[in-house]
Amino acid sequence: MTSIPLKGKPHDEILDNMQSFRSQDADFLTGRTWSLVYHLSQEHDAFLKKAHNLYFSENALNPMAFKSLKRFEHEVVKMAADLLNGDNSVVGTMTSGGTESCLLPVMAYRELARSKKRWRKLRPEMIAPESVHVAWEKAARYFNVKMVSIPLKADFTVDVDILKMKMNKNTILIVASAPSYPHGVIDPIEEIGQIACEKHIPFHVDSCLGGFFLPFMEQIGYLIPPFDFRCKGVTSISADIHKYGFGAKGASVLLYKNMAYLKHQFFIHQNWPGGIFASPALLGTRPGGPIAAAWAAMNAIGLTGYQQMAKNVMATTERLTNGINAIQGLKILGKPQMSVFAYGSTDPLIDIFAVGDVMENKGWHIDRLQRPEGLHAMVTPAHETVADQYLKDLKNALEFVKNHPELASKGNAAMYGMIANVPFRGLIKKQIQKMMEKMYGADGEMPMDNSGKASLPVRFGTGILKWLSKKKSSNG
């Protein structure tokens, strides 16, 4: 049992302990991670910390008490609206991150539907590509909206023909990605927007990943298909400032075409004994630091700074994707349109998850995809100096896996391979549920692999292997 210490410890001792605890964390400062953290520079981080800490204690719950935070939020919303080609009617709020920016539109559009008499006895449904961020699945569950998932075409964009077929009288929302997290491709926003407009269905563009990157690519000469408020039918857009906007975690912006949509996001309760309560977004207490740091970041970097960032990141991305395609046995999946991409194996004898294991042994933090199986990367300025080393290590890892095919049946490779291919997906969910219960249980047990690294539990993978073997034996 861990208890609060009887007597407080010296500040220096506590800070030293905290620093030592970080030794096992992913190393993002040297470009060894390919997700989770978007690092611009040490200098920018130091500036963000100062801006954040100026508002360390302030609470944006009450804009009347902290008018400066309301000013920051308003100006961030207006700058984002301008960046995404909105007009003067575009309104919005800041949120705690991409997940909140996905949750709120589902709730808002559900409430919009409920405000119309014909919806009151219908079960609301939302339509989204299979590749849409998983936060939308969470939103559907939280707000009791049925998720209708649309399959992808060969290029990993949503199949619009099937999307049109799945629309019905219960559809309250269509979602598409710009770009999708798994493959970095932009769904056909203009085409979907036209359909949404004709059917009078709200249409949200999830640009949490690309909202603060794609516009700058377009400004420096890249051909980017329209994805923002220029597209007829788009009623809302989400964009994360703490990603390529390089604000502090967590800061996102959620924009609506006008107040007729945003007003359904507000929560107001007038009969609470504690007073009249009004909240514009999901949180009650709204930390002031991320709001202030977002405003500071956008003003500090400026348009030309973001354009130069996009130029540098895309040069690194093209170096990486060209280098991966040049490695025999590997290929980029689809045609990524931004700085996020995935790649897989073209050789059935090469297990891409085993390649990922070898890369992790070389010190890289590797993200894995399924359906199809692949490895994933999001490029930031931190990767410019390590791209060549990554390609060199990747080529060597591939050769090592070729010479050691048994790696496919060991460690994380076997586990992730089974997870990706087990036909009974409910089994996977139950096993992950057990893992989560252990991680967040009384002992806080972290799943470890055989080398002592935090991982999905090896016993999970082994258990599935044994289960499959039994099924195969019982079927003859």
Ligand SMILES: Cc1ncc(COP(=O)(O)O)c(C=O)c1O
Contents of the next structure:
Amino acid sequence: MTSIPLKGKPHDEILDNMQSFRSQDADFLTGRTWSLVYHLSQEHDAFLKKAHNLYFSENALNPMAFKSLKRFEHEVVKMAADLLNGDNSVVGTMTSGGTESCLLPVMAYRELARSKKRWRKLRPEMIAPESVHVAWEKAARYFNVKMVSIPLKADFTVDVDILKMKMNKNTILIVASAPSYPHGVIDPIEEIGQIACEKHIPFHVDSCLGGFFLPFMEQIGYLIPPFDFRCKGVTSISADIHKYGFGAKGASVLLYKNMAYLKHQFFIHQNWPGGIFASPALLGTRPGGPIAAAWAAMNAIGLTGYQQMAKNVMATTERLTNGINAIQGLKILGKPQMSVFAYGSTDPLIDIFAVGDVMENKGWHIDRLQRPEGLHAMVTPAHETVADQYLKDLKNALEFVKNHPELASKGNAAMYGMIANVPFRGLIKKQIQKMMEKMYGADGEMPMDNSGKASLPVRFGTGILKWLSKKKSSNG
Ligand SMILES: Cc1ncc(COP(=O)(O)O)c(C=O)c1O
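Okay, that is the form predicted on its own; can I get the form predicted together with this ligand now?
So here's everything in the complex, that chain up top.
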């Protein structure tokens, strides 16, 4: 049993302990992770922390009490709307991150549909590509909306012909990505927007990844297909400031074309004994730090700073993708349009998950994809100095796997392969459910790393797979 210590401990002792606990955490500062942390520079982090700290205690739940936070939120929304080519009627709120920016539109558009009398018998459905971020599945489940998943074409963009066929009178929302998390490709937003417009169905563009990157690419001369409010039919867009906006964690912006949509997001309860309650987004208490840091980041980096960042990150991305394509036996999946990409094996003798394992043994934290199998990377400024080493290690890893084909049937690779391909998806879900119950159970069991030591997962999904692999080997 763990209890609060009877007597408080000295601050130094606590902080020293915390520092030592970090020793097993992913090392993002040296570019070893390819997701989770978007790090611009030490100097920027130091500045963000100051901005965040200034608003360490403040609560944006009550904009009347903390007017400065309301001002920051308003200006962040306005700056994002301008960046994404919205007009003056674009409105929005900040949220705690990409997931909240996916949850809220589903609820808001369901409420919008319900507000129309003809929708009284509504069985709400939403349409989204198979590649859409999993947060939308979460939203569908939380808000009791049926998810209609649309298959992808060979280029990993959504098949619009099928999407069209799946629309019906229950469709409350269409979602598409700019770009998608798995393959970094932009769905045909203009074409979908046209359809959404004709059928009067709201259309959300999930630009959590690209909202603070694609516009800067365009500004420095890349040809980017229109994906924002310039496209007819787009009614809302999400863009994460805590990703390529380089704000502090806990900051995304959710924009709607006008108040006719946003108003369905608000929660108001006038009869609560605790007082009349009104909240614009999901959270009750809204930490001031991420809002303040988002505003500070956008003002500090400025358009030219973001353009320079996009230029540098794209140079690194091109170095990596060209380098990977040049390795015989590997191929980038599809044609990624920004700094997020995946690659797979073109050689039946090379198991891509075994390559991932070898890379992990060399100290890289690798994210895996399934259907099709691949390894994934999101490039940030931290990768500029390690890209060549990554390519070198990858080339060697491939050679190693070629010479050790047994690796494909061992350890994590076997488990990843099994999990990706096992036809009974319910079984996988059941195993993961059990693992979650252990992890969040009374003993708080941690997923294991390769050495069998308890460790925090590199990425939660990766941790689950490792735990399963450990379980399998301990079961014999
Ligand atoms: C396209 C997209 N949407 C939504 C999310 C969810 O964002 P978060 O992890 O901030 O909740 C992500 C995260 O990577 C994403 O890539």
